[in-house]
Structure formats: C-alpha cells, structure tokens
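There is one chain below, alone, in structure tokens, taken in the form predicted alone.
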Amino acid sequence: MQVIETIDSQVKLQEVFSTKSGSVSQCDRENCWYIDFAGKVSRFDYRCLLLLKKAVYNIDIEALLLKNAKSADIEIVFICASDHFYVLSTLEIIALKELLQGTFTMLELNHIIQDRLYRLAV
C-alpha cells in the first residue's frame, strides 16, 4: 500500500487499490476513503462506499450494451446518503465496478491476514 500525503499535513491517505482509471484510499485519522474517479475526487464514510457499491453492481451492463434504442448509454450513480453522484458511460461503469471489485477484495485479504497474524498471536 502506497502513502500519499495530501495538503493538510496532519491528514495521511493509504492508497488501498488502483487501476488505470482510478483509485480507492483510506484516511484513518478521518474514518474515512476518497475515490478519485472519473475526474474527481469523492469522500465517502464506510456505509456510503458499501451503498455506492451496491448501487454499481446492481447496474445490468448487459442490459446497457444490448439495447438498441437512440438514447446514450450513460447511467447517474446516486446515494441518497452522500452529496456524491457520478453520470457514467457504459465503459465508466465497468471502469468503476473493477475498481470497487478491487477495492473490496484487498480489504478482504487485509482482514484475512490480520485475523490470521492476531490467532498466530494469542
């Protein structure tokens, strides 16, 4: 995991994942992730990513790809619990869903390990 300073010096991101369209960080001092994606960056507490990430998976990309209708392919992510929102493209969306598939699965592997190194402890 990379550490990357942000202007408030007192304020330290760990970046949990990365792709080449984005990335997901953790502040700890603020309880907090920031995901820099699709040109901006959102802060969102743990529920919100949970939330935002149901609200991705829950997107039919196939649906999206198959339709034939002459309206564009974008989708607007919204959770009604953060003041964030995204208007994604159909390859924004799959971009976003790696990211969050991603994301999720180091968290999981860091839990893994540190129950791991706690029963090692005991």
Given for the second form:
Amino acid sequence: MQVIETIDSQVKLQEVFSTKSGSVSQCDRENCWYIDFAGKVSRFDYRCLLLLKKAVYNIDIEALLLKNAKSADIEIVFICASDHFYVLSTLEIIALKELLQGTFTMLELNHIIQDRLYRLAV
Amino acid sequence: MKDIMRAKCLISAEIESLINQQIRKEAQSSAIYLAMASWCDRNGFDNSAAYFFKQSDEERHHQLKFFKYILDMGGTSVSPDITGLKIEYNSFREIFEDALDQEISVTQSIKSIAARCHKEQDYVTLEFLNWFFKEQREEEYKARRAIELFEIIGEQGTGHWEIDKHIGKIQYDSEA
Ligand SMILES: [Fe+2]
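Alt. form predicted in complex with the partner chain, vs. the form predicted alone above:
What follows is the whole complex; the chain from before opens it.
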C-alpha cells in the first residue's frame, strides 16, 4: 500500500482505499483513519468509523432518487456524540458509500492477511 | 498496516449482526411465553401459567447472555423492540404447539450462527454457543413432552385439568 507523508512527518498514513471522489487513510500510531471527502479531511476513531458506516449504509438511496424533485437534494449525515457531520447531495452519498464499502473490504482483507500470514508466522 | 478492527473487537461484523438477530429472537421468545402465561392464567390453567412464566424468565436470561457476549467481545449489542405479539389462542393445545415451533426456530437460528462461525473459523463464539445447544436440547424436549401429554391423557372430560397438573412436572435430566 502507498505511504503518504502528512504535514507532520512523524505521522505516517497508509492509504486504505480511494476513489476519484475521496480517500481513506489509516494511521497506525493514532489508531485512527483520515477520510478525505467532500472538500475536508476528518479524523475518525474506531467507534466513529463504525457509526459513519452505519449512518451511510442506512440511507435509502433508492428513496432519495425517487423523491419529489421539488425538495432540496440534500442529506445530512450526522454522527452521535462526535463533531462529525456531512451535508451531502444524493450523488455524494453514493460516492461516500462506495468509498466506505471499498474501505471496509480492504480492512477485511488486511485482517485476513494479518491472521493467515503474520499471526501464524510469529 | 495494523489490524485496528481486530484489536478492538474479537467477533466479525457478520457474527455481531447474527448474534444481534438472536438477541431479538430470544426477546421475542420471552415475550411470547409471557403472552402464553397470560392466556393460561385467564383460562384457569395455573400450572401451565407458572410453567410459561418460568420459560419467559429463561428466555430473558438467554437474551442477556448473548447481549453481554457481544459487549465483552468489544462489539455493539442492540436492545430489540418486539411488536406484533399474539395474545389470544384458539385452544390450550395450540399454545404448546406454538411453543415447540418457537423452540425449533430458535435451535435453527443458533445452528446458522454456528455455521457462520465454522466458515470464519471463529472457534471462540462456537464454544460460547455450545451452552445454548445443550439448552435447546432441553427446551425442545420439554416442549415435545408437553404436547405428548395431550395424546396420552386425552382432551375429553377432565383431560385439560389433568394435563395442566402434569405440565409443571416435566423435567429433562439427561446426564449426557
Ligand atoms: Fe432461548
């Protein structure tokens, strides 16, 4: 995986997954992820990342697409007990979902690699 | 890259979600048995009412066991909402037939969690499930025995009174 240098050279980020609309990187030292999406970079710990996943996966995209065009095409993704929130259009929600799905697949893959290779070897 | 997810939680997202479904199922069983206790009490079957009150408590206990397991493993357990309960039954016998159906479906859903555990090689959860398999053996045995009372004693005359008298005495004492 590609290693990205941040402004603070001490903190090494590894890209987990990226699409043309955003990227997710992991910081091993801080045990967290940085999500670069919709023009901002936000830091998510384990609990918040799972809450974001749940919030985004629970959005009924089909219903949004079929919604009366007169109302604003805007959805607020808000995560309880954190300062994270996104104000997104339907297309952005689809893009964020794609980004998260890829991210969780890569994290799962990383888990399998860790389990089957490293943990057995040491 | 560090496996942060694994460090935070022993069980996978799939197992967590299956166990959360099981929590709902156990809560549902508990609520159903309570409704059955109510029907039995209203219709004068005191021993059966007591039997179902006890069953309801046991199901609640199972629910909490699953609930705490998820939390202990680092996951998120969800407290379920239960709706659409049956309140009236057509007959005394129907209650026991429904009870057996419920237990069979609980056994089945625990089996499918175990199948998933095998697939993921989650031997930790598998070992945890063993207690429930033993419990289901007992639950199904008791439910089956209760229905057999209807065959053996018969429903004519004082049959129902006799059946109710014997419900509380059903016991499973296998050493195996
Ligand atoms: Fe149970």
